[in-house]
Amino acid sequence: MSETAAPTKTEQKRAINRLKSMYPLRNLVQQDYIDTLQASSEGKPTVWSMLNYWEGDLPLKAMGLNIVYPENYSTLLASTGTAEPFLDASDSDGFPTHMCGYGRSTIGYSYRMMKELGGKIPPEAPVGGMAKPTLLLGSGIICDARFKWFQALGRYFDAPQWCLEMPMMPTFEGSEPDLEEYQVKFLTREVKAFIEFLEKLLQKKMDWARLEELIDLAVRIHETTWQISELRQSVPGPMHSTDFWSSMPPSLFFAGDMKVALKLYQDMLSEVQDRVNNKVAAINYPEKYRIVFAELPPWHSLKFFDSLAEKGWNFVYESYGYHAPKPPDLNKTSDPCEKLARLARNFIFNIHEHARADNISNPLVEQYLRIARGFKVDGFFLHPLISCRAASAGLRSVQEFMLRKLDVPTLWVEGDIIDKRVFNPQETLARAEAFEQTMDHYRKVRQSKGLGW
């Protein structure tokens, strides 16, 4: 295991060595909220959108609509310590406490805005809050709570709702080679139907040239972020998970101006490459353990990772669902709707195809096995959530396969993405200290088996 020299007192400003290029990317997201509030004050339509893996994002942008993402805003509520009253408001309106934390906080925000404040933005809402939506764009992708949660917002808003779909299928059936074109046709119809809906709703035509331009930017952004992810395999790890979580919305949601986002990601690529060249670690302590975080983070307690960094824990990869994969070849077609279909399909089915090739039924397991080998991982920090079955159901299989296939142990820590009342940092830190002995043991086991790290 490669180690870096301990920092001097002057250098030791904080445990995690943050990337300078992360900060302007993080700020792009806040600008989206400000722009949407301004558009709403001018009487322009605004959209609340669910993460849809790019089927709907680019048509909305091409039509000139301002978009905010409640899932992303929920992380802001949690990280600023302002989520609790919104969670309580959701509970008081009859929604279950074990429901998705993103959903609970969004519903609570909507309840506060429309039922308690007569349409006004709650005063405790950070960065000015989310403007009242004139369109709700839901999604049936991955999580069974997602389209029902946006449907439930009809209690509060008199706004039309559209739900985008994805042909979610088991690994072996879904990755049959002759099914790809069927899946692309299905998604192309989804995109075209959504655009037709937008044109009728807004009484304006799609700007197809603008949509083509945005698709090209999307491909370049995803290519750049994929290159950054590949560089993170270096030892010591050059980029910490907290920097990834802070900077990923312009890639995952295409937040902000996409031309600006591309330039900022190119700056990040250069900074990470420079760290790799100069063996600069993402933590200001010797890198003792290389860790993968799976799957959704405790947004309310990100400072907890500073405590682990002080102990030499470097989180080198994380949360597959937030990573845009290497984009597919979109030169097969000139139809922008089909291009969007192929871009969206690639997120779901590229890992299915890898899993099929390795005869593994769970694509998340196969993905993390590849990550563990490529990133020379010492352990996994698994974060199961009672409020998110989709992100948690496969983690027991990840735990089993890591130990059985690669002798990589896992730390199992239950918590929540938004509700800090169900996460205990002190207890988790104590368990992490004990887990170091387990990682030390299995490092010796891997070396005795010649596994390469």
The other form holds:
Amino acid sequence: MSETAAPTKTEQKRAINRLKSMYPLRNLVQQDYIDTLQASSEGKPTVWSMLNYWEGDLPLKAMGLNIVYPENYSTLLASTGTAEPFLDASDSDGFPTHMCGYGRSTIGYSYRMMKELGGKIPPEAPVGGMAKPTLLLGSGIICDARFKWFQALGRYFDAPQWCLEMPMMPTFEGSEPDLEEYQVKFLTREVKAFIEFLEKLLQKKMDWARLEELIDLAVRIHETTWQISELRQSVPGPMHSTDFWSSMPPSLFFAGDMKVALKLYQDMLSEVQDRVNNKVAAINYPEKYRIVFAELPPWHSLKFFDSLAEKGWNFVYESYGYHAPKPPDLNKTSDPCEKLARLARNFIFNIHEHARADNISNPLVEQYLRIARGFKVDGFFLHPLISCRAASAGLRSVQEFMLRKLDVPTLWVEGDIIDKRVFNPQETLARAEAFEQTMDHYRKVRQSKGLGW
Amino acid sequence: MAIAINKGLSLAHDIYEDRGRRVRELRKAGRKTIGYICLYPPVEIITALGMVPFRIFGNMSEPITLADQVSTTVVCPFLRSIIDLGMKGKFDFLDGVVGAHTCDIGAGIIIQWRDYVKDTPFTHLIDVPHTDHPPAVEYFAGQLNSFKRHLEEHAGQKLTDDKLKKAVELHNTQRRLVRQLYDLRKPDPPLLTSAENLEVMVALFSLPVEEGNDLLEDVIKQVSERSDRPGRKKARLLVWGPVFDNTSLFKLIESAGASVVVDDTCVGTRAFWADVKAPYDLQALAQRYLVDIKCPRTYRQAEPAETRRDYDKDLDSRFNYIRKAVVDWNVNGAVLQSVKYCDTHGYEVPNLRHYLDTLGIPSIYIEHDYSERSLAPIKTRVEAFVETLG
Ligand code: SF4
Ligand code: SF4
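The structure above corresponds to the form predicted alone; please provide the structure of the form predicted in complex with its partner chain.
Below is the entire complex, every chain and molecule, led by the chain shown above.
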């Protein structure tokens, strides 16, 4: 990983070597916004949903519903610089300012739509906006904001609501005998109750065959994205974090047509495999440092990664919460509700299994230790957020364990997913320069300890 | 008018000032002590196994120093204060600690305790579902069963039905007595101040249930007979919000010219209003803790699986217990307080204020970072608010 010749002029144009297969995947999510607007204008039901790790997405899709995800929409507001007036609207309606930026921007959007524009989409909203919801689907996974903020939206919309369940516990309680079956039973009953609710709401029956078909597609999509992730361990890293973030919606919440998405991910797998075979890096500069980004990115300042790429920083992995794990074997059961329960539960509990094996109580830490070893990581870019507890709370532990156990240093850069005023790219670049010396130092330490990279 | 402090209140005050005092004594005498965080670990199971439950609070007057090394500043300062005190060895009299998934950040505290607060032989986290759906109640009963099994191992004894029944009766008695104590603030002026009341509540969380019940009987008798009552104030307020375990806020409000006559916080009514119903088994505990405790951390609907939603009906189904308190305690204003970064309470604020508006109850919302220092700037706002109620 030593530095070589300076880049040519053409190479300088693009510091990050984007995957061609990323673009059509990135575009798929746009279609959902357009389809939902169309459905709404035809008087058809539309759903606002939280990321729910698939237990809710697939029944909704099987019922033919059009879905948008306000969390995703908030990233659009941030990246297009249009979030601020919506945040102000949330504040002016009395919501505390310390809460999640995604929540506040959706609340402000809803306030503007319902209280100022009589139900019309705010004209300043990017990609045509989110159509008015006829169902709000909250989720109890990852953070409390994800069902409390939808409950709060009752203030603007009379749309019915549902909150999906997900068991949640730390590593060691998660090792009780029969726990998996007990949790699967709970989740299966919850999924069934949710489907009964949908049937009652829509006055039509679930198309079980369609649901089976979608579950099968989901498993194949996750198999493929998991294989892509595994390939990213190669040196030089073949896929940059920015490409991952741009292409994740069709696997994270199955944006777009799932058959199309599967084909596009298969294309991506071939392209990444090609790069691995030919040792092509994800940056157009010699890979000098292999970095992991944790957790949610500064959507408003993604260009910043170009500057780091120019310095030879290759972001080889990122954001555990956005990655679907290797799917479980669903052939144990023929009940589609149980299949969904197992698929969703797997997201949380597969990291617990690893943590137990390592005797570590914090699964997030374990996850990143494993990644640091597998991906031969030189440093972590930790991005604690002013408005998201869930993605920030464990980062000090990651920082501490990483150095203690693996001699991998971390760069701690405060920022936010929405509020760009908190993030200072200039200052961060200066700190990054100093951090390079730290990474160089610890590389020598690891080598002297025989850690393998 | 100065209030003479009588015996029961004086004992409560002493325990409030040194919460670990009695628990340390009992531990010396051979009893095991189990700390718990938030309201959701069922104290009945701890009591039934012969151990002393001790509710863990932070300390609003102690600056957070060590916790900054292991947690970020956007984590609820109440939880950060707990970890900070733990790292400083201030809970060294506990043989165990139990947490519950009351909120997602709260759940993570057990992980931090395991990693950074050393020498606690027993730790356990109870998963609490997010809804009160029937499958969730059943799942939660299963969680209580795992907790029971784990604590039995630690206690070296089995939890029999009989022991559980006796413990439930004792805790239900405590709840009944607390409700009686709150009745003493229904008259105008109330018979005790909210700061005195809070000291009693904090003492109850620091004593074995039998001793807490004795204390309550004593306090109720003494307060009912006292001649030196608090003076009459121009407003009768309700205080709402997450954990508030320090008398400073209540003193601040009372010095602004209002009485706090009732609350909806987890150091007050929220902890004591619901009884465990017969038969006193794990299912009944699951029902009491998940369904009957009214904390914003649980998602509730006016009707299960409702396909039409009406905002006013929704608010009434979630907050009508507050309406009842407003009527019963003759409340004419409300102070909504929350610790910063508490999502479960934060999202509730505009909706609850709207609900209070429909009841004709003016309200203010104040935010603090769980430190006495952060209350000072709030004083002027509280005074101005009380002024408007005159
Ligand atoms: S995980 Fe963070 S950003 Fe996402 S909804 Fe929760 S608080 Fe908001
Ligand atoms: S105050 Fe709020 S954030 Fe803190 S532990 Fe309680 S519910 Fe959780």
